[in-house]
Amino acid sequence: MADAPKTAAIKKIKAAGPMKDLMGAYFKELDEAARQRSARVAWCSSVGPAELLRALGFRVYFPENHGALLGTSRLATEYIPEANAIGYAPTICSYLTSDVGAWLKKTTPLTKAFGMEGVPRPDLLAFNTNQCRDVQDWFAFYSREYQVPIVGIETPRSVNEVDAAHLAGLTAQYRALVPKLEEVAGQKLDLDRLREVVASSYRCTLLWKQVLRAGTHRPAPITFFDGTIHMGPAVVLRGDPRAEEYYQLLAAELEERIKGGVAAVEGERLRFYWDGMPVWGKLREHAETFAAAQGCVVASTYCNSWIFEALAEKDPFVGMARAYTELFIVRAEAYKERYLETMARDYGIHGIIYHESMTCPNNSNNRYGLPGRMAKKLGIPYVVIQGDLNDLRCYSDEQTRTQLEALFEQLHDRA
């Protein structure tokens, strides 16, 4: 293996400070809305009908974001058994089980991070099954516990091309949500307001794409590990102009890095693609491991999942239906192969890491032979690491380190 230190310093992005302030303001508004009843609160799946909810005046909370917080704080493994004890299997989504477990124990990292008493009480729950069925069952738990309405979109799976039949059915589903949402919101949907919100989401998408495409430059000014943190506003504040403002700031900082030749990883020699979920409790360790090998994870499936260019459609209902069905996780294997081939070419990838997340089969793309087919097609080495998004009992530090070191050695020998 190349002579490199076992650890490496992580370069901080200056925009992290403003992002923390923005996320703090978002959670404070949620807390006040829930406690003071100043606005209705809707819980939404991360790629759900957030624009509809915002257009109707709801404050929108995303349990998947809370699941990621439980993962990064390494509290998830403590709470998962609580959900297992009431009948939720240890093999289902660990976002679900850690979140439900934390709720059962009446605790949340939001208290320490943002001073909140707890998660904001919902008035309504809205999901989209484009990611998996687990979100529907997850939200159904809270609908029963809080005795509040639940609505949702049922999206087809293994879609190659999104066609007129898909759009007709999905658009009808989005429109069918409106009466129930209006009932809970206590107001009628203003179509002009919906267009404004969707347009803001679209502008946010373009800026987020600009941020991620900065990784095509050599050296890359940003890593996948940075992206998992800075994607926060694109997830929880899309449709809110403050998210646009934040990504303008971040994009400008990355452009300055590019102009100055500032690398996210000092002495970048190797460029990697990460497919699948992050191991939230190991972000820093993984970032340091790659940096020590002068390797930069320049692109990922996960971070790119919040680029929704179809929101440009003239009809906002069609735009939402198309955008949230063109999501990578929904697509057929043939589409995924084409997508990965394009990404590998655009980003100059030397190696691919596939994360098999044990409780997230829908985001694990290694199970049906795809890595082998891509290696044959692209001539790019890969490893499959076993782990999980939240449950660190499924993850082995030693095994992962050995696998990554072998990949680094192979690629350094090629150089």
Contents of the next structure:
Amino acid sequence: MADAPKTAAIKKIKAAGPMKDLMGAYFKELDEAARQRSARVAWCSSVGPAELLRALGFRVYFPENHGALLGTSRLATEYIPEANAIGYAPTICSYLTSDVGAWLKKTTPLTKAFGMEGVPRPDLLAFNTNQCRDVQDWFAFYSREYQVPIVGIETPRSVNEVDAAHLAGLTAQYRALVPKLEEVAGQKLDLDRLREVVASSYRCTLLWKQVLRAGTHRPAPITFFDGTIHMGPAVVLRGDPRAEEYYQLLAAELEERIKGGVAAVEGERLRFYWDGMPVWGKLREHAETFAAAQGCVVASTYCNSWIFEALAEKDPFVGMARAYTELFIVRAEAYKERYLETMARDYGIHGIIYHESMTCPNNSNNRYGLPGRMAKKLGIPYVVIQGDLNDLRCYSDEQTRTQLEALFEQLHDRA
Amino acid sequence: MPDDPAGAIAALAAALYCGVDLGASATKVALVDGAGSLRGWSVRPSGVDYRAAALAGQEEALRQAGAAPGLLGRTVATGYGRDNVSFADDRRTEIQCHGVGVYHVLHRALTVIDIGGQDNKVIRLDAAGRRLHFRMNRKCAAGTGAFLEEIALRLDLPLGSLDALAAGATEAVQLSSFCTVFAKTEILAHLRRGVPVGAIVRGAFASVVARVVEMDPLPGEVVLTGGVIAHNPTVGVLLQERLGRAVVVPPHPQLAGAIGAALIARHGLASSAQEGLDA
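Pass me the form predicted together with its partner chain as well; I've looked at the form predicted alone already.
Then the entire complex follows, led off by the chain already shown.
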């Protein structure tokens, strides 16, 4: 700690400008589609059947992205009680409660950020329970309110290995969505168009992976906190060639940094892995806390969860079924341990931060003894910080700061 | 080289190093000399003006040591208010400082439990004083000094009277709630049933112990530090009963963090390779 710079030195990413433009264009198109009825609008869970929706001409909106906006703008904690008051418990997903709360208050950060009057009215809601049951209940709220159809994929959870039986059932579920989607879209599914969208989504995935793998270099040219922002196009525009173009730009910038030895965190000495959700309302503080200790969070479970390498142009239904079931969050502890072990070794990790997100149990991997087992396997220290993705009432600045600084002290003293 | 090296060495030897542990409830100041011996100390409420509490504590410790301010060498601050100690040369977490403070006295592999006013920490040290692992309690006052303060308020008792009541009780009620507010509701029920106050206080102490043992397996030799054990030795007795083995309470348990900070100050700003900092 003694040698650490007093002020954080974090290198800004130049591609942030083009990304903001791209996200602006995406929201403008959504807004126009909803207001002018120029295209159907589908709301989709973040690792839901986006490719299928896009192939049918839907403009696709992601409520989880809106949840993250509510978190980063620190408005979430203000709106959560509105949802609590109508019966949605404070202990369930705070994306859900903050999003529903904002909707009840008829407000959205999209107005300030992108000039939208409100969230785009849906024609259909499509979820995948691969992450949690909450997305289903969240979308069911809007289905009742807007009186629009809701469809979904019901993915098994805590899966060890994704096997043929899983894939057969899930592929059938994807196929079964098609008639309802066609009905709402007002057009038949063109398999070639679906292949085209899946191929684009796959190329986007590879580029996003390339961006994240840049973090294996020393010093790392990108941090987890950058990743949480720059993953926007991979979430909301996968399957759209503009997302690929964006990641080509970002990957090139990071490649330049690697060539020039440019660090995301000046004087990087310590490298960390972040498991679990970001605390959206504390991104900047966390980034600065790590940087002040010459620490860089070089990898995370969260950002890597938008890599879908099983997407397959040749067999799009099976590919989607596999890609959206092989995710970390869907898997059993044994898989998660193997995954974390590989990540820690590949990225040269000195310490792991497990974020126990109080309203997101499925994205909190500290609750079944995993951190202790990983510490034994890897021989590196860890901390568990208690917080939440959006509900800052579950988070303590002081406790988190002390835990992180104690971890930094421990590692600096070992160095 | 200075003109008078012998004088400079003598002055260095005479210097005092200061540790300020600005906690949620109390501000603790410790002064150690060049040999690492405790020379003066102070414990006072942190109040609402942390900087003033730190300054007043340092003055009091200097008076107690019979030393002039000019003798003060470096200062290291720790505790939640560490950033408010404007005169500190460096800041360290209380996790590190409690480890250093205890290891300096005991010099062996230890599991340190610090029960503070606002939170609890478990710090495992190896035989060389290196930190192996640490845990903090959840974002909750249950099991901390704040819990006992709430219980004292509910029972309309001075905080300082709790230990004698707990020590003198032959029974203890069970407070099963994880939550301080709900525990207070449970206490109401016990009062309605006419349960003696001593049994309620002993039950509250047992509840603190229960929250601590939930944090960590607590292997090896266990040492208790912090204000709660300093003012309530019965908590240590109950922890011994729960663990079925002896629990060590070092001299000046409430000062462990401040002493650790002072020892780090004595070693200069560069980190020691060893958490324990050899005496």
